[in-house]
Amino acid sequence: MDVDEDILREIDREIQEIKSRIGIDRKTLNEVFDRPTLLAFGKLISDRIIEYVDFPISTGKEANVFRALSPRGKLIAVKVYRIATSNFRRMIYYIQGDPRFSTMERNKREIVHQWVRKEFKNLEILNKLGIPAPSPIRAWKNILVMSYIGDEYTPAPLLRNVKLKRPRKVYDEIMGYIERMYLDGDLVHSDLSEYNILYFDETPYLIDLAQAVVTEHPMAMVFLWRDIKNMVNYFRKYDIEGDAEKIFDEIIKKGGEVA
């Protein structure tokens, strides 16, 4: 046998036993974790980030978020990008005009890697901005790890899932993180809505920040509008009427003045 089957039996047997460490249906298991996959993640094990794979908490078109455990025993979250059926030209687009990630590769591959360092990046600034949202953790190939948010039972819900009791001040506080974003962090999250922000222990968490870009993007101001335009939207269903527009000025004129 030569040194080439050798190694591809050694990485067989690595790939059997990580799946070991995944207590996911196998459907699932054979959709996200290809071998590619299998083998960050193997890397994700062996520098003691990730101990055990729990169970799914959600699955969109381009990713999956898992609950997982840390070798220390705590609740983390991994948000695994499935190549095959990521949107790399809209991937492209949000990339693009960012100056943390001004060569790109046209590899597929590649671009959902820096697809995922953008998203750690971006969660690093809301962390350092005080925003709540998930802490990251470590950012690998494909893979993000970050911090969960909820309860040992469950996830926390999305925001369109819960009947808030006192909405105005959930309002506030939304559209408080939208301007410090803009003016503290020169970040618009770029699609903010109901789908993407949590709500745990009485206070909204942003989310999937992988396409937020930096106030230099050339569609800052636009993505700018359709986050404030959306929330505003959203809150109507609780009778609050807030002013997109005014909103919008007010922020800019904030940001004029900072400059």
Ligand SMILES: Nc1ncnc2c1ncn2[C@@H]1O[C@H](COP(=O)(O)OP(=O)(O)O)[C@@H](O)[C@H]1O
Contents of the next structure:
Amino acid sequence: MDVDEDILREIDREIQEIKSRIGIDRKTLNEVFDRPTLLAFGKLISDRIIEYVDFPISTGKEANVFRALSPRGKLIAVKVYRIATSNFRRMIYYIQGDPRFSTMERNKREIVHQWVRKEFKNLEILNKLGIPAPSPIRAWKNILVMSYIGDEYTPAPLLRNVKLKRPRKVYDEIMGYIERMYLDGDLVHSDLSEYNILYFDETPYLIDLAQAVVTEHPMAMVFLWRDIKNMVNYFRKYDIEGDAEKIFDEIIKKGGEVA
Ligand SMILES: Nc1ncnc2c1ncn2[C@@H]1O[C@H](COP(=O)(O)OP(=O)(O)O)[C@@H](O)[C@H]1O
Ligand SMILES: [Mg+2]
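Which structure goes with the form predicted in complex with this ligand, now that we have seen the form predicted on its own?
Starting with the chain above, the whole complex follows.
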């Protein structure tokens, strides 16, 4: 039918227009951006959140992160979850017990959308607490837009790839973040390691917040312990002998006093 073909041609034109705003190679474009993802990009472009996608920063197990530009010329980071390679069972596991979300959702695409909104809300909490982390800008479908950590030449390096001049200070800061997140934000990062901390302007920034759980999650204590332990282990290479058990107990004790 004529009308349908017109609409299809219109959508194709729109998709071509969206693709022209993505300055990355065809292979990545086709691997990461299925049609629904391209249309989600289209919405972010027409809402004037994204002007242009620059280049890939990272290709992870579930998501690709790109550097992009806002219409005002500001650098931003865009994290795109690939529906096809997402681990839904793991996502559901970390969503359960979170009063902000329903776990009734069993549609795979919708679970990923929840996951993106969860990362957004968790970043909001960190921002409110003044804990260095990307500022969330927009969560839409499987795309999270946030502030970019880095300078115009390179994104900030991971903690694991820098040689700290004042490791004790950074160690104390990170332990302080863990404590404040727990006591004031009711949140446990749950995947904290030298791979999920960026180091920029002599400041550690926490990233990758989707799996962070609220303290009422059945595994919150186990995750809190693991986060602390990971950090204590990492800082051994700087000859810092942290006492994970003591740090954990103190946080829990303070939490008890607050409650
Ligand atoms: N806001 C950001 N600014 C700059 N680089 C970022 C930002 N967010 C993520 N990255 C880069 O992308 C990589 C992957 O991001 P992350 O959120 O950890 O996703 P993954 O689930 O793939 O581990 C990070 O290691 C970091 O190098
Ligand atoms: Mg990560």
